[in-house]
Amino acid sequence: MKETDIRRFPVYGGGGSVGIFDSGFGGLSILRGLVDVLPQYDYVYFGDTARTPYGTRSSEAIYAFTEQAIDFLFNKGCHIIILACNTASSEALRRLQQEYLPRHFPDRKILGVIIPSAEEAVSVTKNKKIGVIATAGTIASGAFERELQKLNPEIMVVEKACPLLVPLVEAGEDDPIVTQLILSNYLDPLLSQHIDTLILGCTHYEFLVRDIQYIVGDNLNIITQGRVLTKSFKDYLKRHCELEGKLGKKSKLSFFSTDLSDKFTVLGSKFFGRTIIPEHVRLD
C-alpha cells in the first residue's frame, strides 16, 4: 500500500474524475454500480477507512471529516463527487454546497445519496408507509422523513437506526445467525408498522440484503443506493452536459485511504467485487 500526503497535491486541470467518497468501504457498492454502467469515465475512491464510523460523531466532526475528504477529492482533479455517505450527506452536503463551494471550488459539483433514495422509494410505495434503517447520526438530523415529506406530506417515515451494523459488515461477518439476530432485532419494530417499503440509508447496508430481504419477505420493496445512484447519476450527467464534457473518458480507477491496514484491499476487493489497490492518505 503505497502512502501519500494530502498536503502535497496540487489541483488539478483537464480531464477531471468522478470522485466517491464515504467514511469506509459501503461506498464501493455506488462505485461497483456506476463502472458497471458508466465505464468510460474516471472514478477516484475515498474511504476515511480509519476514522469510520461517523454515525456515531457530532455533527461538526463529521461535516470537518467530510471538508476535508471534498478537498482531497478536489485536489485530485475531480469535477463532481458524490457524497456515497449517509452521514456525510444529511449533515454536511448543505453547508458544502453553500458555503465551501462557493468560496473554493465554484465550477465543481457535489451530490448526496438521500435525495434520489427518498425520490425512488416514493415511486414504488403503495400504502405510504416508508421504512428507514440508517446510522444513529442519518436518523438524529431527519434528513430522510424531511425529503419523503416534502415529495409527498402524507407519507408515513418509520425510521430505526442501527448501530451494529456497519461494524458488522467491516468486520466481514459472515456467521448468517449472528447476523439474521440482529437484523431482526432492528427491522421487526418497523415491519410491525405495516411498511410496504423500505430503504437502506447507508450504503454499508447493501452487502447484507440477502439476509434483509429473507427477513422482510419478497413482497417489501427494498430500495438500495447503489442501483438508485447509478440511475440518478446517469439522468444527472444527461442534464448537465457542460459538466459531463469536463470528465475524463479513460476508464481509470484510484483508491485511497486513510487505515493503514490491509484491511481496506481485502475487504474492498471483497465489495467491490474485483481487485483493488489502494494508496495510503494521511488526512491532518
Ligand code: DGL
Contents of the next structure:
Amino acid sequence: MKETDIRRFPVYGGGGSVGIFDSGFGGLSILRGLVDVLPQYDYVYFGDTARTPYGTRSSEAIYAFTEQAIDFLFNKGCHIIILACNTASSEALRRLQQEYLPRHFPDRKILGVIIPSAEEAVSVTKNKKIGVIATAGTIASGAFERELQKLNPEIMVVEKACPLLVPLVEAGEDDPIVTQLILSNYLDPLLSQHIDTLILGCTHYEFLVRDIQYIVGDNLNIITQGRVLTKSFKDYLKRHCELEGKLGKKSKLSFFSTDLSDKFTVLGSKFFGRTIIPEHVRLD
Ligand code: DGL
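Instead of the form predicted alone shown above, give the structure for the form predicted together with ligand DGL, please.
Every chain and every other molecule in the complex is listed next, the one we just looked at coming first.
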C-alpha cells in the first residue's frame, strides 16, 4: 500500500480530473452516478475516513478539514471539485469559493450539493412543503432552508437532524427492523407535517433509500443526490465549455482515503458497485 504525503505533490499539468470529496465513503453514491452517465472523465475520489463523521463537528473544524482535502485534490490535478459531503458544502463551500479559490486556484472551481438538491426539490413539490433530513451540522447551518426559500419564499421547510443514520450505514447494518425503527422515529414528525418532497441531505442516506421509500410511501418525491448531481454537473459542463475542454478523458479512477481500514475497501466497493483499492493519504 502506498503512503502519500500531500506536501510532496507537485501541481500536475495534464488533463484535469474531477475531484469528489466526502468525509467518508458516502460520496461514492455521487461518484457512481457520475461514472455511469459521464464515464469519459478522469475522477479522483477522496474520503477523509480517519476524521469522519464531520456532521457532529464544529464549523471551524469542518472548514479546516475541508480546506486540507481541497488542497490535496487540487494538487493532485483536479480542475473541478465536487463537495459531495453536505456537511462540508453547508459549512465550508461559501468561504472556499470567496476566499480560498481567488487566492490559491483562481482558474478552478468548487461545486456543492445543496443548491442542486434544493432546485430539484422546488421543481417537483406541489404543495410547497419540503422535508430535509441531514446531519446535525448541516441542519444547524440552515443551508437547505436558506437555499430553498431563496428559490421560493413560499416553501415551508421541515428539517430533521438524524445523527444515528451515518453510524447505521457505516456499520453496514442490514437488519430491516432495526433500520425502519430508527427511520420511523426520524421521519414520522416530517410526515405529520404533510411534506410531499423529501431531500436526503446526506451522502450516506442514499444507501437507505429503499427503507425510506417503504416508510414514506410511493406518493412522496425523494430527492437523491447521486441522480441530481449527475444531472446538474452535466448541465454545468455544457455551460462551461472552456472548463470542460481542460478535463482529462481517459476514464481514469483513483481513490484516496485518510484511513485504510477494511471498511473502506469492503463497504466502499459495495456502495460504488465495483472493487475499490484506495491509496492512503496523510493530511497532518
Ligand atoms: N458526508 C456527510 C454528509 O453528507 C455525512 C457523514 C458525516 O457526518 O461526515 O453530510
